[in-house]
Amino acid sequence: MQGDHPTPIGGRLRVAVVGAGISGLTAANELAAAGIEVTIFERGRGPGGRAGRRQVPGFEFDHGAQYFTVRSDAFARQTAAWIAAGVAAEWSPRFATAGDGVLRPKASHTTRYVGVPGMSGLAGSLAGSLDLRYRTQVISATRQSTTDITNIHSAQSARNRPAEWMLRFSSENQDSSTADTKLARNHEQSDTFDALLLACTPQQGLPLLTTTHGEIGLAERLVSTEPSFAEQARAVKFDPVWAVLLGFTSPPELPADAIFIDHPALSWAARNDSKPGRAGDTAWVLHATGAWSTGREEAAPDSIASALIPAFEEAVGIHVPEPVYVAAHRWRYARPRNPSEETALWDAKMKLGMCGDWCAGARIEGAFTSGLAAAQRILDSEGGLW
């Protein structure tokens, strides 16, 4: 996946890339391998983003991104070295759909694929020796203009001239046993990039960027493109989507692994343990449509849980046993309504990208896309970063 790409003389350029899942580190790992510092900033214990996973005692869930599938050429030579890796698997499970009460096997002929041991070891295998930045919340990225600048790094120093960004970032003690978030905390820090890329949504991303007088969220006067580069941005809008994980010691009677769900809450259910590489007992998950979840993004988990359980049972027409584990994840912005005609975003003059699978398409294969094109992009930047 590495191109042929010039290094830098003078020094090594520095790019700093918000957020840890597919998109994110693909687009670090085609920068580092162009020679390019790559700093990554990721809130969360680990990568992945959706593509996440959730271990707790006796079961196993992938509560955001179910599995993926293969279209491109590129995408298709990673998934090979991810199941060279063993970090990747072929999934045949027993389909079927549901609704009024109803379950009806459905023939699929699409391939699936699903990362081993949970969807995270996908994002795990592409961070590699990357320098993330794990439990790291990064406060502001200030878009810097010569005469602003007091600190500048050694590195850039060397090749006697400005960063343009500088990200002022927290991050949790990690070796820190105190339940208190404050004192779990280092203080605040800062370092200066040649370059940032937002992997993360817009409505994540875009808040971040600030004016050297510390205005915060005035990402319009940030931009040079017309149509302005914020205003695509947020022309992207997303759907919420509630999981609810499931575990269980007596598993419901059903004669299906995954279920495309016709009903007004619900658009989805899978078994986990199902898939390879899964270890512990029956685990189901359980996807709730962006329609029933839009309006109840601040409701508590455990009234998420009782109203989607009872939906489940009234889709595929079985009673659900008594679960010993239940819990209900939120993921706010889940699914872009109207995806960026472009494949990425990028900034020539700002030294400013952003990128995802908002960009490409609310799938893995679109966040690997988005973050090729992010990188290809910064590389190919006219007169180069420099």
Ligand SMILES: Cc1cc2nc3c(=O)[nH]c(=O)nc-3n(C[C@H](O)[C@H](O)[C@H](O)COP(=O)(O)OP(=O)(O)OC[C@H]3O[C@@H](n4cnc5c(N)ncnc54)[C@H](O)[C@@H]3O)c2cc1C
Second form
Amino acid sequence: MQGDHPTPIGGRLRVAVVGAGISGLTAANELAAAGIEVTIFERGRGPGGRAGRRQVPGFEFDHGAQYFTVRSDAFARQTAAWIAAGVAAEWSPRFATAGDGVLRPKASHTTRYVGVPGMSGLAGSLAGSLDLRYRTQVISATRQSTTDITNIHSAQSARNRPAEWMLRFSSENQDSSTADTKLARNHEQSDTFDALLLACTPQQGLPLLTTTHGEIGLAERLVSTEPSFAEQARAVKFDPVWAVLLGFTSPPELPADAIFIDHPALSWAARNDSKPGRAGDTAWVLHATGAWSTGREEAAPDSIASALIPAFEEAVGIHVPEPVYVAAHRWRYARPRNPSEETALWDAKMKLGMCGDWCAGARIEGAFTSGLAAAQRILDSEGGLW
Ligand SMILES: Cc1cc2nc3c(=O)[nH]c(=O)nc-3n(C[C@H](O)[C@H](O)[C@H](O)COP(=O)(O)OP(=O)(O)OC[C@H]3O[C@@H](n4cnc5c(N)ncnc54)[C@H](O)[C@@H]3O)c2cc1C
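So that was the form predicted alone. Now I'd like the form predicted together with this ligand, please.
Now the complete complex, all chains and molecules, led by this one.
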């Protein structure tokens, strides 16, 4: 794909990607390899999104995605590259099932991989030398009207073409000389791009879209002009998931590292330090079910941990010793309930795309596949991107 995309007179095409999860980074790499200038905006402190890692003194947790499996040839090639780069490895935990208070060992013949040294290692490797703006939240993305484009055109005569999208974003800059978070400053800025790719959930992406007047959501306009696009994205609903992170110096005595749980409150528990390349003491991650998490999105994290630790004891039938570290993390948009049938969405007229695991399957491979498809759709745009 590299080098076969025409470079317009006056400069390289500029594409903004919102989200440095697996889908956004995959798309960004493909676009960059084709000679497009890509800028990725990520509101988090690092890459990975739902395939991230939390580090605290003494413990490490993969608090979102736990492992990944491989189905397609393209993802097998990506996985082989990750393994060769030392950022992924096979994970063969002692599996069990539980729920009714009895732990039953479970055989598994599926090959599972994890990121190294944490799940975010995958995204870290994809991030490479891309232009990534961390701690930068996109506030709005405004499609320029024809008049605006004419005005902007003169300002951009050096690039000899109009920009289509104006992004407003807020960057949190930390004073590096002090750890005092109160000194963090939010700087609001804007920039223009030729095309926009929303590599996040529709719930996060669609509300950013505005018209030039900033009053009527572009999503509304899209519904009237391009029903197959926005309606499809808006139809996808997500379940939340609460994760509880437990760090121990005297760990629970469990003859398993990964437990599939069938319990009203819990679906999964894993011993994070059983994964390859992890540092730190014994760390367990518990995942609540979507049904239990729904309606508790705004609950205090303490109350979630207080409810899920006894649920874990009940499900696996053991006493959990007092953890020295306890935290709860809410994934508001954890899993798409009804993923779209399209692998990615791209509107060549609007120069607007969307991708993510909600398009191609609710897993890391789905996010990767969707990112690839989005880049391909952009590069294959009828008559070229411009
Ligand atoms: C609890 C849980 C367990 C899971 N377990 C597994 C598993 O075991 N195996 C598996 O394969 N998959 C698992 N998944 C699913 C997997 O994590 C996702 O499919 C994948 O990571 C999604 O990637 P993505 O790029 O589509 O989206 P995301 O990872 O959500 O990336 C979107 C990014 O956009 C950023 N963003 C959003 N709005 C803005 C804005 N306005 N400005 C700037 N940035 C913004 C977000 O911060 C985020 O980083 C799990 C997910 C969860 C939540």
